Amino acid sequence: MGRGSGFGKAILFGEHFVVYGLPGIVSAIDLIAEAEVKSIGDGITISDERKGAKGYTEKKRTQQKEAIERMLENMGINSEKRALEIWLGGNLPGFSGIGASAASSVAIAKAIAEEFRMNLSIERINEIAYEAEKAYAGTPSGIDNTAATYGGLIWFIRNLSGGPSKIERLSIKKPVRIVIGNTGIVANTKGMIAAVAKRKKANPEKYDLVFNQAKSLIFEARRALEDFDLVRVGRLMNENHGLLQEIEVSCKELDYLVNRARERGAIGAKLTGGGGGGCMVALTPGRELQEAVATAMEGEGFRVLRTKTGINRRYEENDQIRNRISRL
């Protein structure tokens, strides 16, 4: 039997940005999906025992299925070998916005590698969790399955060419706690970035003035976190927000969890991931300032994650990562 794991994420700043080439600044956080894999049975079955929004596995089931398709096809497994039963658990639950997708990508690509004692570099598990990622998203950016593979703090720029992506990790003074609030809705990635696509191609002039500005505030940000410069960032990720409206990737229910998590005082806070619904994440230094955020979106019966970001952990190539990692 074969095992693997892989982070979840929040986008800091930069998604849907990210896919043209700009800057993008992930962090992997302290929950992970884990999969099992045995090469027994027939044909692929899976069992998804992941906690999630409600429907959420059974709107991702075809993807889901795409996706494992396109990871056997990419590691050179043949059709007569693809007798798998795969197990997907862990505590990253299964919300659109979090890296959900990738994170499973990554724990199956690792737990199938294991199990047919392929050698494979982490390079090479981000190369197939990125494949795979194109069944979720389309023209994915790559900077989930990045996050997922690598885990830490990631500053990412897309190549455009095809070639490799940047990939730089980077570093703060300690990590910060952080709540991601659940719209409950499951959003569609896919369809996000095409709609994009769609209105930038027939609005050039707005997308421009909007990208540029999207361009400038991220090397900001990324200077205000060298600098752990918290209430600039907080400033940041509010900007960055206006932004993703402006494109129209938000929605009500997660401008509604951005302005609540405002209100209880967080110091900013902003859509995470493809937008139209999945999740928002709230900068809450400090424990009290964290719980007063997250019991306040609870108490309106959101689902809420309380977790941090900046945790500079990452795989060491080859290694399986049998370990859970733990909550901190």
Second form
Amino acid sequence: MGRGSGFGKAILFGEHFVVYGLPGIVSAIDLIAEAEVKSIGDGITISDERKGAKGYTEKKRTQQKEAIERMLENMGINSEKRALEIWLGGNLPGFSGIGASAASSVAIAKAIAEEFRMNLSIERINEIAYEAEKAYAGTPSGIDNTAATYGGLIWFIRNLSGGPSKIERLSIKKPVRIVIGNTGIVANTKGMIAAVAKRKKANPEKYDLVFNQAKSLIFEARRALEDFDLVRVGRLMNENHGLLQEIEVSCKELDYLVNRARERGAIGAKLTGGGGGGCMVALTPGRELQEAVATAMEGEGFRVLRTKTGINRRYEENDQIRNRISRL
Ligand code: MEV
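Switching forms now, from the form predicted alone to the form predicted in complex with (R)-mevalonate (MEV), please provide the structure.
Complete assembly follows, chain above in first position.
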């Protein structure tokens, strides 16, 4: 049996803009998807035991199948060898926006590689997971699979000519608590990306302006994070949410949670990931503030994750976390 795992993530700055070559800042979170793969049986069977938003697994099933086919193709595993039993689990819930698909693809790619004794480098695993992301996102930037593969806090710039993207590890003074709030809506990332492309084409002046603002905001956000100026980081997160509203990827449920987080004292809040449902992320340094924001949302029936950004976990530790979890 082969086993593997991949990190969940929260994009702090730059989702959607990153698809067009602008930088993005992504933080892996301390929750992982796990996979086990056995090369037996007839065809491919998937048993997906991840806990998630209602309907997540069903809605993603077709894309998941395509993702696995794409990975097998890319790994050169031919159809005779495609008798696989795949199990998916871990403590990363199936919510939209937190990289559940990318984390599962990384986990599956590693598990397949282990089962077939392929001894692949981590860079190669990232490439394979990127191939899988195309099934979920159409034209993904690669930011989600990169966070899922490497962990930590990453400055990411997509290479629009197809070469390797820029992946730079950022470090901040100390980890900061964040709250991820889930609208409960399973979003279609592929549809969201395609809709932005269509609007951008139809309205180039407006979109050029917003994209220029996004670019300087993201560079400023990097400086604010490196200076550990959390108030500035929070303000920029709020502004980033405004730009995402301008390109119409937010929705009333996301705006509601973002406002709720700010009312309860979060120093910044924005949607995270593809939008159109899924999750928001709030910057809530200190246990007390994190609790206040998280419990306010839970009190209204929303599901939340309490986690941190800036934990410098590396992919090697991934397997240690996995072992800890499986012993619980
Ligand atoms: C999704 O988590 C982030 C998007 O920017 C898509 C991508 O970059 O692949 C919406």
